[in-house]
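Read the single chain below, which is given as structure tokens and is the form predicted alone.
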Amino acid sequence: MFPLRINNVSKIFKNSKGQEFKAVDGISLNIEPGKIYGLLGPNGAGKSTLINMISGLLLPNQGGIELFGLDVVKDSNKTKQLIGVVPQEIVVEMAFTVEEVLYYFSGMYGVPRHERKARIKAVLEDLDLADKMHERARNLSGGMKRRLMVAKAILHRPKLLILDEPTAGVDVSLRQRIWALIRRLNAEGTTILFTTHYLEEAEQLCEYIALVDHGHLIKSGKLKDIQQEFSKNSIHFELFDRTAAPLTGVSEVGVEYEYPITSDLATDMAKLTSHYNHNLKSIRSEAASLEHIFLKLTNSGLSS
């Protein structure tokens, strides 16, 4: 059974002029159990709208969504118990203490009363918030409030965890801590779907990716397979001096350059090293970077 099945889902909104537009347009996607998926795309691609439909905050205009075989519209009470969601916006009950906030949410999601305090303590320790247990949420820093949002989402040990930009605006050390928590929860059997604009984050964590643009799903599958697909018949390299005279056929993709293999790998590698010589920072013919794939797809006809 798939933790998440999205079948031909669309969501239509109206702009200020009353004109309709599709924020999500006919997306279908199956999420494998026990995996980490990255939902990627430019701003306005439809990622948050899709997440809001999965979590039941928005109703689709077309298609259906199932969580562990249950319809998110018809069986909303049951499906909400199976998932944890960390939204992009920080929403915290400011007047209550951290412990009070988590105690309330643990009860709302069915955590047995006798387990609540122990779970709250463990989650706060995981997120380095144990010393803030009795602090009112309004007094927390922005990074601490985001950690509290994560704590709320994982208290009931959801089978599917959805995180919308979980590390936006946090420092490097906290980002690493959240990465470690994501890996640990996944190792314990939690399926994870998250959005991020940090492509290196997706490369570090994800086995699968789904790339959306203008409301359409334009690529999905195993990250390694997609990298191999975009690395066929091309060499990728970086330069120390980006103002150097280009070799004919070289194209710029993000921080990298790409050169199509025109004869054979050895000959074209020799051509590049001869032309750029000591200016080559790195060169490879293996998997393309996720940045390369992202820019290639979202700048192509597929995104128009």
Ligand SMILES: Nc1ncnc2c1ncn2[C@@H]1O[C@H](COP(=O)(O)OP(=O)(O)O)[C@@H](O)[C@H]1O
Second form
Amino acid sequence: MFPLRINNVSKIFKNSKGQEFKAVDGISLNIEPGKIYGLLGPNGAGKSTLINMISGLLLPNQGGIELFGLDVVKDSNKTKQLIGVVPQEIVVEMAFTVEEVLYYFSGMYGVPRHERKARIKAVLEDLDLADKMHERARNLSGGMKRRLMVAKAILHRPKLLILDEPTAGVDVSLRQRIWALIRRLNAEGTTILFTTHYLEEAEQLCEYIALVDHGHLIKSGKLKDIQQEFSKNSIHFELFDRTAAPLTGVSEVGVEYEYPITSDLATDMAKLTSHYNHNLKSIRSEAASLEHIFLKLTNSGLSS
Amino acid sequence: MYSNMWALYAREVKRFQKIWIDTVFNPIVTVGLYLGVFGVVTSGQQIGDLPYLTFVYTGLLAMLIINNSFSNPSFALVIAKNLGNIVDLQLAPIAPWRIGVAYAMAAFTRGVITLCIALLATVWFIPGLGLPEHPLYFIFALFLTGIEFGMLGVAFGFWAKNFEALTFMSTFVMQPMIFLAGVFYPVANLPSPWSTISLFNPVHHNINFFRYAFTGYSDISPIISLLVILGFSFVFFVAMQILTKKNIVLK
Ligand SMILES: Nc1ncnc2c1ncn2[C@@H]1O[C@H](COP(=O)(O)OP(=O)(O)O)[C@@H](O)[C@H]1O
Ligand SMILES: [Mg+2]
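Would you generate the structure of this protein in the form predicted in complex with the ligand, following the form predicted alone above?
So here's everything in the complex, that chain up top.
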């Protein structure tokens, strides 16, 4: 059974002038158990909107979403129990301590009272927050609040963990910490779906990706396969002087250039090095980066 | 799964326990001040067989339950909306109607705690006031009033977009309804048409029924008041359901 099945889902928002706008447009996607999926795309692509519909916060205008075979609208109480969600926005309680926040929130997922304290302690240790247990949640730093949000999402041991931009605004060492925990949960059998607009991060982490842009799913599948497909038969290079006369057949892809392999790799490499010579900053024929793939698919940048 | 709902209830009870100074002293100070003033001004006056002070006192206690059970959920929810914490309610596997019930129960709990504190601190200053005349009705009155205005508070809390909206409703709807509900005088003493209009004020019936349960004195038939309370409870329950659902699952 698929942990998540999204079937032709659309979401229409109305702006203040009453104009309609499709934030998610006919997306279909299945997620297999035990994997790590990255839902990738620039800001405003519709990632959070899709996540919110999966989480039962927002009703789709069209299509259906199933979590472990249950409809997220009709069976929302059951589906909400099966997933853990880390929303994009950081929110904290004003009056409660870290422990209190976790104690009541896990209770709202049915974690028995006598088990809560032990689980809270273990999760806080994993997230390096144990010494903040009795601190008021609102006094935590931004990174700590983010980790508290992660803790809230995993205390009831969800089968599918959904994280919306879990590493936004979190420094590098802390990201590693969050990812180490997510990898461990995944190794223990939790399926992971996360969104990010940092493509390099996704490249390191996920086995499967889904690329979205302007509400459309533009590509999905195994990361390796997609990279294979896009790096077949071409060489990528960077130049110091971008005004230099290009070799015929070379195309510009973001900061990089691409040259399709016509005869064989060695001959074409030689052709490029002799043409550009000392102007070459880097050259490679390895797998295409996600950044590169995204640019090819959308002809646009991600740096919006 | 009722345990999920009870955890939410426990959280909301914890929330007002955290501000225990307010919870404890607010009722004592409110009732104490009113009593001080009315005790001096009205000493020796009677309404029927009832000393005027007892009349006002029982009205004040009912007002206290109404105020507390109304403001507890409405403020908690408007704050949650403004801080974004409402997402906790949206994510958790608790049906919208149970979310409403959990908040209303917490509100009722606050109303009862407040009442007990005020009673313990001030009943000694009311000469001749003993245990409630009709204990069963008294429990009814307490429970129904707390839940009724708890539900109204939940509905307001979900309805109000911000504090201005909430304050507006409190100042221009709730306060006038409470003050025109016969806390300080029997509504029958009002010139018409106000005496008739007051009969349509839901709060009047809560105060009347509570006072009847406590002292045996009633402006109008207590059964009518009880029926009106049940009727409005039903209306507030429906309003609470609709507004809760609308705010938990967004369109
Ligand atoms: N509640 C809403 N009302 C109107 N427009 C919205 C709402 N939520 C999101 N949008 C719009 O939908 C688009 C997709 O937003 P979002 O899903 O948050 O993107 P992402 O998470 O990929 O950055 C954006 O253009 C955003 O402005
Ligand atoms: Mg987003």
